[in-house]
Amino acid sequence: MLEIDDLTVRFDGIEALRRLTLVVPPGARIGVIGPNGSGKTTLFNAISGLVAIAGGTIRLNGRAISHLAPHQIAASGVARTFQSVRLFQRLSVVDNVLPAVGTTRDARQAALAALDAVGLAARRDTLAGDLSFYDQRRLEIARAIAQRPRLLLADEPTAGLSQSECDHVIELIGNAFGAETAILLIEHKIAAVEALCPRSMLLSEGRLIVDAATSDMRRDPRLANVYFGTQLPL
């Protein structure tokens, strides 16, 4: 479903991206995961649109999407998700969703069920700046969930969330996108990886390093040595 091959991103002549190539079957649910600065954002903005490539290609179901606007991405069916929660503050929550829906006659239908999708239907006439931090993330999650996407990039979701939160968002992540959609996920928190995500990918300065169960690279101490320190992070 996502091919990526021989991915390259510069930035200033560093290479945040080196040859990175791997395949993303329809349905997937995959961790990325890796120290800070190891490409893990840069390789979502690279699928999104937000940066340019220096090298390689992108194909979704077949198609070449890498030097595609970011809206043009957005609309072969690519939803993301950010570290920093990006919405139209001063908007409404449905008003927040709609954008996301399209045109149609029952796009405000359609957009009340992805809030209803994230425990938010009550609130959809509530300013997104009056949230809490965490319904503002399940703001986020409706609103790609509203998209239909047949690939989610999820950027740090549980970052700044309780650990009872936390457990929440990766349990909506897992439930509300069918198996049609695939999930690359970034998290730091690597027991929330292993609850959503079978298979992981580690990155290390730009490369992919190991591609392997979760449950099999959570507990190798030589990756918690190298990669994450003593300890893995729960």
Ligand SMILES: Nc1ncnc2c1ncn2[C@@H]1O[C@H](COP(=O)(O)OP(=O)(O)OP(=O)(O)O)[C@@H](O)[C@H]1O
Second form
Amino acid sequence: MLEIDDLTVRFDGIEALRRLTLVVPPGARIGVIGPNGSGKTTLFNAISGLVAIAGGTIRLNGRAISHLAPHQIAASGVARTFQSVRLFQRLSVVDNVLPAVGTTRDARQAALAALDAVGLAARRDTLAGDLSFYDQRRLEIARAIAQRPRLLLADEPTAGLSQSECDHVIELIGNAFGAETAILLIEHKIAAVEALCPRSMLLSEGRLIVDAATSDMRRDPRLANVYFGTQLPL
Ligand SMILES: Nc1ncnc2c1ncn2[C@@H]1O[C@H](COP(=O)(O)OP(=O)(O)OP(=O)(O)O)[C@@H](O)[C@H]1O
Ligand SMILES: [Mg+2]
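How about the form predicted in complex with the ligand, since we already have the form predicted alone?
And the full complex, kicking off with our chain again.
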């Protein structure tokens, strides 16, 4: 489904991703963990066409996508939620979802179904900027659901949420996408990764250093090593 080979991304002097190779089969659910600055968001930005790549290839269903514009990549089935929520604050809840649906005759119906899936149908006419932070996070997920993606890139969708909100968001993501949709989840709390993703990858300084069952990752000494001096994500 997604094949990344030897991917390198550079910003000025630094290599944010170094020769990263990764295969994501259809329907796979993979956690992406690693300390601040290890390259997690850059990986998502490279896949979704938001940063230029310095080397390597990114293929989606066999087709190279790294030269495509972000909207073309989105149209090929890649949805995304952002580490800091990105919504049209001055548009209504439903109007934030409508562009993701496309221009089908039943667009509004589909947008409302996506809102219903995250529990926001009753807030359809509220301005996005007036929603609580938790509801804004859920609205971003509704927008991704409306896109019916083959690949979801969720960048810390639980950041800033309480424990119960966090559990609910992980459950939502787990239930809202079909079995054929692959999910990459960036997440600092291993328990949350474990709830959704049987497999996870550990990044450190732009390199993929462990790709393993999430239950093994917890006990892997390289995890503690990479997080040395900072809070372990357990
Ligand atoms: N647009 C950019 N321009 C310059 N440097 C960047 C840019 N985006 C990321 N970087 C740098 O690339 C490295 C990786 O950043 P990235 O945002 O991918 O980390 P991350 O793993 O998502 O961290 P966090 O957990 O804090 O979100 C960092 O050193 C960061 O400062
Ligand atoms: Mg990040």
